[in-house]
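Take a look at this single chain, the form predicted alone, given in structure tokens.
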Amino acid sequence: MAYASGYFKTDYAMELRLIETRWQKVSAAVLVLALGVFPLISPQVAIGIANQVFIAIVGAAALMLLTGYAGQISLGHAGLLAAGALTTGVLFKELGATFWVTLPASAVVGGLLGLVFGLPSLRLKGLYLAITTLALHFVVAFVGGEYETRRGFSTGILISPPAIGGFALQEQQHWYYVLLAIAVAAMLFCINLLRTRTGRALMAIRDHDIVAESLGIPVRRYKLLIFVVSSTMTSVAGCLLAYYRGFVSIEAFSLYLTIDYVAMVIIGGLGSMLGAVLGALFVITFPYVIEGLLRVLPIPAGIANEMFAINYAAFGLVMILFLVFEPLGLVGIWRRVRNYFLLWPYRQTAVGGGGG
């Protein structure tokens, strides 16, 4: 990747670099240094919120290999994470199933879920195929719903918090620091596929599957392939947000969270995995900034009571206006800041422009 400062790769081995420049350097230790110390000094409801972030980057980071990069869209989002927390309710309820036990069975059922419903994309696409995607959601919430009917669990299934390495995560500045070196481990997991063979495989699948097809890809394979992929990380989510709330509702897991995870990658920016790590953040504490307002605004009591009205109000008012004015997300944005500030005092030009 060149960047606006005139930095080019010159060889194979600079390609693979994660940490190319000095500068970035710098900016990784200033971050791994920011986010150690920041459950330290925040308050705990800072440190929720966080938690809640690095969740939904797993979600977001795996619906981005899946729309953003391979182009294939799903709707099956809820139903995905859905079926990785009621695999945990269900073995930890019925078997009293421990953590290391849990969370590899619901990535095995997300990944046949995956394999299953990924199974219309190698005829489908577009509209259709997000359809068939959808269907996911409704059958999962039917099974689990049925499950928690006929066992008594109608207000959900409550689960007791795991044990790693001997040591129970009740605390939020413990689970902090676990779900940061998840999210961390599922970002690099997804840089490098995409640094592969596969990963340039699904790109070109996404910008053209015909031609794609015509200089040898297996698209049908590749396809298929990034469904599971795709379907394993959400339902690993699904099983560390069921441990992190210490239970387990399909209520909880209705169309609007479908909603949330495909705003996280059209915000975010479509492409780019930076855009997963932003669309998510920005999500997540959009909610608490709307509240924060309603509380400091002069706004009547009965508006403010309309809590969840206002917040997919505007929700929806951001969304339309990223849509029309920023439809690279907020990527964009950062990039544009980055040569900014990379360009200075020069002003940036569009190469072979006119000068001004």
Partner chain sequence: MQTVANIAVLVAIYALIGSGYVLIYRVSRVLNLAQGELMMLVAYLLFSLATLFGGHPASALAGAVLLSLLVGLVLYVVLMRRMTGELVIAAVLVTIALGILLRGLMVLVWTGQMARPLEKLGWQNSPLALGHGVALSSVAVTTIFVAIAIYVGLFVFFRYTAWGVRMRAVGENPLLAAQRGIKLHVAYAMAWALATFSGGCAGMLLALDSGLDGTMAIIGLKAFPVVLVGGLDSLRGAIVGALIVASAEVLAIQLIDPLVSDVVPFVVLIAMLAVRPWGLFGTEEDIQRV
Given for the second form:
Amino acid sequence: MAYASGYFKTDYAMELRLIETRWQKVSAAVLVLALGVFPLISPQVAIGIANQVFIAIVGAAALMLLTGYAGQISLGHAGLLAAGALTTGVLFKELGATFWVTLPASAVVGGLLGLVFGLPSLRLKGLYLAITTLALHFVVAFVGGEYETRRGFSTGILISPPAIGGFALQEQQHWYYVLLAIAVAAMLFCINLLRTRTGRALMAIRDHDIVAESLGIPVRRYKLLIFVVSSTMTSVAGCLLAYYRGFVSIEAFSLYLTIDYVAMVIIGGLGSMLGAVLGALFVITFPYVIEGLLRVLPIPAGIANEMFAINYAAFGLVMILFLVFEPLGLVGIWRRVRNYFLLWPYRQTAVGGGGG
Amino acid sequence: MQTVANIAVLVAIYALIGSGYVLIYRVSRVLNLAQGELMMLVAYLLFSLATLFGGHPASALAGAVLLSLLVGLVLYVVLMRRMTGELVIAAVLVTIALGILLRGLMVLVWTGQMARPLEKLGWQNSPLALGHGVALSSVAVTTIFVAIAIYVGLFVFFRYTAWGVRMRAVGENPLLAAQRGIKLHVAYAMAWALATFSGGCAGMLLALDSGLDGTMAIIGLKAFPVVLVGGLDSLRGAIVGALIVASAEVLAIQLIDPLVSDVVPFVVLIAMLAVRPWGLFGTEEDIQRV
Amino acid sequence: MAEASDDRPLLQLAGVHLHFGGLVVLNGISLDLQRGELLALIGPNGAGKTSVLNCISLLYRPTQGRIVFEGEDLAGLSPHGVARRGIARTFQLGGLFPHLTVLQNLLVGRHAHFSSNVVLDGVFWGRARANEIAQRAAAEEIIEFFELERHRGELVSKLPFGVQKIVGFARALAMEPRLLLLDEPSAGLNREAREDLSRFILRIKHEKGIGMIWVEHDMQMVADLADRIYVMDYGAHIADGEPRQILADPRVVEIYLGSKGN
Amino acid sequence: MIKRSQLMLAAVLGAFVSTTLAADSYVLGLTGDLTGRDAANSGAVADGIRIYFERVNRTGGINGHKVEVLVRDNQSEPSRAATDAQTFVNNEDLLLMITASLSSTYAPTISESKRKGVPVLFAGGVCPREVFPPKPDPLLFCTSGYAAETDVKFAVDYIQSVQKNATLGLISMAIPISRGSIDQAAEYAKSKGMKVIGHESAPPPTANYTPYATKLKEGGADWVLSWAPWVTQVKTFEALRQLGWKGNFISYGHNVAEEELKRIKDPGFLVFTTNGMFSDGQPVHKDVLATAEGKTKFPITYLNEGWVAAMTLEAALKKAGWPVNRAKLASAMDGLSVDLRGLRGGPITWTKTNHYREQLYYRVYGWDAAGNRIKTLKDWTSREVK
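The form predicted in complex with its partner chain, contrasted with the form predicted alone above:
Starting with the chain above, the whole complex follows.
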């Protein structure tokens, strides 16, 4: 993917670099700088949105691995997020556990649940798998709800901010850097996974599971593996969400949350990690943008309440438009725009997009 | 005895909602997760028509029925037609998104408040004593009869009418059906219209019995385990599924703990998915196809 | 690759039956394949040739009979276990992963030769990185062998069908098998591509000493290349032996003429 | 393309700017269930507050400054409420958050308010435990009518005062707060020597309430008590009547109760409430009617709860003066007493030890079939809040 002429690869190790050309180095540096400076110059609200985006990126990347790359459709994402958050809440409330205990514990619980959520994938595909994971979501929600009610935490569990070496993580700015680091780490993990053996095996299973099997890939083991990996990541995202929000409540993990995440990977563009990032960014910021638009437009105060119904309907509409008119998602648009500028001033139809 | 009557009513409701899922799935292999919103929409349309023609309840009802068919048709032509040939899951997501859109629009148009179409029609939902100490509301009794009528109608339609047979053929093998000159889009559009109609009937009857608000969409989702237990592509399955789920639910309320009733359908569903994922009357190869 | 020195056959099928419901697909197929032998499997459409391959790679489980590879009964294995024992195959329609590049497809073929795990892959550390570089070099040899250099980075779905078939062949060879199952590799290829294909098959036989079962319709190619021919019809064995002798066999001629007459 | 992105940018900036430019007015933030399943309650509270402050602003504001209420919708979903609360507390000018939605949204709101020391007023829905005596949270205040435990005890006492040996049936919605309160009602009624025939709990979306009603009827209940969202209460009652049940049903009077009594017209359907109904015809009721006419999509009788909250807030802001900050407002709210002029049975009084109120006043309303109007079955009865 060399953009400039005069860049030559001299061994296979060079091909494994993520950032190759000078142009890429420059743009990466600009991106790092922009991300680093952002919380220093932005209002609190914007930093808060960014923080939500970072957590969503972790969850969306996990779902992208599972659905976009391994082809396993899951509607249990909210249940897995809930599992992580709930593990955190329970350990905090019952044992007073710290962040260093709850985070790994959430990961373990997520992994185990991933095994349970993944078992149906050995027999079922597509729609039926989606429905089974949906059913499992309801089981998690029921267990969580019963726990909260029976223990008298019916309006949710309040959680103290995580303390890292006596420093409590409370300010949006501080959260920003922590969550940014985690989101970047999650992305790197996924990108690495996808450019190595595991990732190729997953994509092989997605494209042609019988062929993959006859090439020596233990398909069943890989299906379970990716469910476990994805669920662990999701559960960790749930743990982060619990700390970031400062509360855990099973009602926060409704089916709509699953739909949000599915929307992220679809709108972003299935089969692309960049898509997971763009999707998370889009879905999280969308309501704020619509709200901002409606606020700029002259709307009589009397129908202020309708604004939210408009927001809600608009989300549905945008999702429909993406599914119908841009099945490649935001990544598809991004590639077209990029190719346009790469080839400018020559007019040419888009070349096949290999990257992402 | 009252328990039996209660089960019968719930079976009728679930079977009606379920028929909406089955009709679309059977013909076009798309799972319509906007079913709850569609039945809610039809119920609201009835409410508006009832407000308009308060004095003519029959014309309001007839209007709502016609509109339900039209809504299904328009939805297919404008939206779902574009999803033919796309990934199944993409089509399902479109229906989810459609549900979100519809719900937002309905709040905009009708607000979130409880609407009571029965009053607007000028009717009374008086209790009917059915003997042996059994009583049901008149709308509940009507629901049972409507469910029977619609199911009989659908069976006759699919077995004996030319278009019914064609729609079945499309469901079984669209390629072959198209080669035989059956217009796929017409069959799909009819499936959507019929599904909106029968689901809409459930919505209207529920609204007539106990009013109409935003929660109706969720009731649509509650009937979802029903069709999965019965088999997504079988009308007979929808009846049996409704029977199983409704009985389990009512008996759980009656004998165990009302709190369990909410989970029971999903427990039944998970058991079914573990043993026979394609449902009692579903076709097995569907699993490979999707 | 350990060269076993025993003179047992590489692969042995003994009385293999395959039934689907009431349908008899294979009816008592028995055959032996020696190391480095090129066995052509011929017969009219529906004779059950591909089913034989599917039984060997365990995509179908034989209803009855034994399949022994290098002295090991395959019955207890899974399909991926069979592949790891050294049996590779190609597919009639290519069976490629359309969203992967040629290089990635070959690397999937080398899956079993990696020794990393998911965690190492994720952090791209140590063995994972070393593996990627080493396997990349191995894949590059295959690319060179099949003269696929200029297609290396292309998505396979964008390649012409003929090239796709070669990539499928290359992917199977990338597995470093001792037995190669070829399912109509020449179908859909033009003459020039068929000549390339013949060259590859011969080079594999002579340079790598891999045993091959080759399902083929092109009788000219079969006559030119095969060591031995095995003829099937209606799931049963008709004849086997030297190409010259088999192609002259009246029963074989009748099957082919008869099937053409239909 | 460029145009659209510019518009987008303008919109986003606009959103930020509009929340930061309002520094010369009192800025309050309301997060409520405006389109979710509690919209009829919460939406009306939000409308009441909005309409009240519109009038305040027209007539010169408070201490010469206008009141700006930023409104956000949370659909009673905790994650949306968390986002709303976060947006509010990060708005430097915002003085106080108002919440009007189901209790599921309280935890995130409280959690955010603590981070930045923003006082919270619970203006609709149940009051959280943290506002009750003896040690209320210094930042949390509540004006809403509900009081869960005290409510159901009053109702049980009322039933017993009407019928000594009633057999009591109980129905809740399967949400924690409702289930918990009805459990308490069961315990309390048993301790009072009543016969209690179980506790039914219907999930939020229920297609048919008849199975629950059947169980209550067959259990032989002659009184049924419900403390739940309105749908569960009224649909269970209607299902009971469909079964031919002849007993009395008493349920908590949410702000929809007045319209519902007029609709149902059943002498056996009673509501107990802390809010006076508009049928009382107090001057304040006429004032609300005149002010809100044509400004809300809800029946005006729904607005009482919002009006109470707005009257209280007005008093608090007046007391806090100008300039004001979050801490100053919170301390002004400690030790505030607001005369509600007949919207409730008595004033709202907050002290350092009580951010709820010291006395609760209940009334029981029912339907007078002969007079075809709402009638008061039991006049204001006060209960000590402990």
